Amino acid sequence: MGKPCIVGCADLKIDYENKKCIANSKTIFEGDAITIDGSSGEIFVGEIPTVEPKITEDFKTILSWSEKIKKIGVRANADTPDAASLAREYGAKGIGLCRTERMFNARDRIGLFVDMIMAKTLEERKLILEKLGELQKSDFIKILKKMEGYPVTIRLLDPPLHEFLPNPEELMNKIHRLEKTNSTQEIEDTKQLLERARELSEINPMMGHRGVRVGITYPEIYEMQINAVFEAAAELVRQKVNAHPQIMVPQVGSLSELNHIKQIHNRIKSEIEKKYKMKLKVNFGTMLEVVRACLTADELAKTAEFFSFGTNDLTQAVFSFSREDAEAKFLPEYLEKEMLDLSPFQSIDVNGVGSLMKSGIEKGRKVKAGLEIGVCGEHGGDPKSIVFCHNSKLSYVSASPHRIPIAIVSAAQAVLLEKKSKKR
């Protein structure tokens, strides 16, 4: 996201209750400006001057040059109309990722989608997504016209439903906060908070009621997305804004799924078409990160428009471990004995999950030989990873923002590597 990060702290202790942390006998508290540098991982107390990262001349001729070279497209993982354009200015051509839940987690909505989910009927419910719906589309407007004249991917609700719910935990320490304060009212909602993230907790939410599975048993909550991108094009149509919407519905494993989905999708297609008495084109596509969904391509390909990798929870299902557990527990042991030459998680495994993405573009494309196929994970930005996918005949790879330029520059390696190769 542009931000700089350091993860793996284990010095840094956290004092929830004093809202404090303490590292190297320093004490740092809750609103207290830090720096941090992200390459160093050094954490500086108080506000350090800093400069805004440029492009320099050197570095935009070699883009150019970069830019004619490659054949494999560039684009964006944005979520919002600052990163849309963001990504633009730094080369991409257009958004493979607009994930929607991210939308949701913005401070002035996150309070109205927690209803959303705390709703006892569902009247309450689409009420309140009413309301979640009009906000989406202002951001899907605004998006698409930063992106005008390339196509916007935006992904359907990916996250279960209990990750927009506070920790349980976090929700039993509030309550004996309250209860020393007599907050009658707050310790009853507190505890039906509480009682409702019980319910939608998951053994192993990664592999548990999410993507399609929350479209399809709560279909408002697709319903309203849907409604809400088809409005937005009909919205830019009026304008006159040459805008290229698509829809991706994620996790999908079967067709049947993605049928479902698919009769929302026309459903809502025809009752905006007829409100705004205007045809509408909004291509209807999926994600392959379910290892079932690349076996099964050429079934997919039957609904699907374009397909698109998710590469971080492909590599998940192919290794089977989860990545915040493997990265903090095992993985650097792994690599420090030689047992993997890179974590699967930085670039492709191209022996295994490249194997699955190579079936699933060769079943896809036997279907429909035109048939768009690109990645939205991670390695989309990550070097050798574009190799694999500019010498598996891939669409585009797609990106974070200030990955772009490397992408473009990394794109156009892979081209001269293959002539090399050729050459040889």
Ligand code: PEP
The other form holds:
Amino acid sequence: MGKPCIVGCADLKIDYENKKCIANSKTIFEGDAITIDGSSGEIFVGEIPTVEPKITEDFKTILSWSEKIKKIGVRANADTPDAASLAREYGAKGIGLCRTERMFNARDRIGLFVDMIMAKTLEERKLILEKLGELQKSDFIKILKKMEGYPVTIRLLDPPLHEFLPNPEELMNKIHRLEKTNSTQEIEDTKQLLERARELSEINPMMGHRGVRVGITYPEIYEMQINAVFEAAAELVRQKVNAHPQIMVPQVGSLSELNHIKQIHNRIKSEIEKKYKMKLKVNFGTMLEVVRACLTADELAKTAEFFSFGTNDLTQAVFSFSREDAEAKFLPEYLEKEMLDLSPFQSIDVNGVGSLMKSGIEKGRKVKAGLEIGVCGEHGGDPKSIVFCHNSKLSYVSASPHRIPIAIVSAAQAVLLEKKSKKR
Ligand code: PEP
Ligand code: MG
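Return one more block: the form predicted in complex with phosphoenolpyruvate (PEP), after the form predicted alone shown previously.
Whole complex next, starting from this chain.
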């Protein structure tokens, strides 16, 4: 996202009550300016002057050589028109992952999304979804315009619904606070929110009610999103924009799940084609991020027109590591004790995750030769992983916009390394 950030900083003591935090015996109060160096992990007190990183002329030359040499495609993970523009400027040829939930998280939309979750009847939910659909359609139009001529993979909602609600503990605290005042209506509203948050809460959300499973149990949400993509596609045909949206389903583990959503896709496609009096082509594919999806990729390929490896979730599943817990609790010690060379969340674990990917690629392409298969996990921007992806004959890697130039150079290096090893 182009923002520096430090995570898993266990030494930082946060004092919520007094709105301050203490680190390394320095106290910082809410509102104080600090400067973060996301590369070194340092925090400086105060505002330090910064400069925008620029691609130098020399680096541009290297990029142009790389473009000529590389074989694997480079696309971007981008969810906003600005991110799409930046990615294109840096040389991305398409969007490999547009996470639609990020659009709902925007400040002016989250309220509407929460209302949709809280809706008491299906009719009420559908009315709110209609409004959200309009917003999504206009977002898709803007992003597709920025990426004119290139594919844009739009992923349907992935996170569990409770991620959009405050957590029950927070809500209970709020109710206690409100009880000291006299805000009866607010207490009632917060109690309803608490009830719904409890209803939706899960023991293990990572493996719970998310992705396609939400799409199956709340079909109206995926219907709204698929409709918004087709509406955007039709609108752009009218405007003579060369747009290539494709729809991707997350967390799929079986062909029956994928077929279920494909039926919705087909129905909406004919409805919009009729409405706009035109033929539309929106490719329909799936993420491979559930172990079963990789093991049964030959079945999924019967319906899917493309695959994209979600190596973030796949890594969690293969290692049985929950990323946040692993990074906060034991991964640093594993690395220190040299039990792992690199964090598997940073660079693809070739022997484990990689072998599952190879099986997915082989099975998928046995059914559909030339099937488009990419990677949209964070590994798509990691040089070592890009070499693995090139060697595995993937169609493209998808990386966040700021990592695109490095991905292009790494893709070219992968070709040179391959030539070198063949010579040997
Ligand atoms: C992934 O799992 O690799 C992926 C891209 O999905 P997300 O990170 O959004 O879960
Ligand atoms: Mg995922």
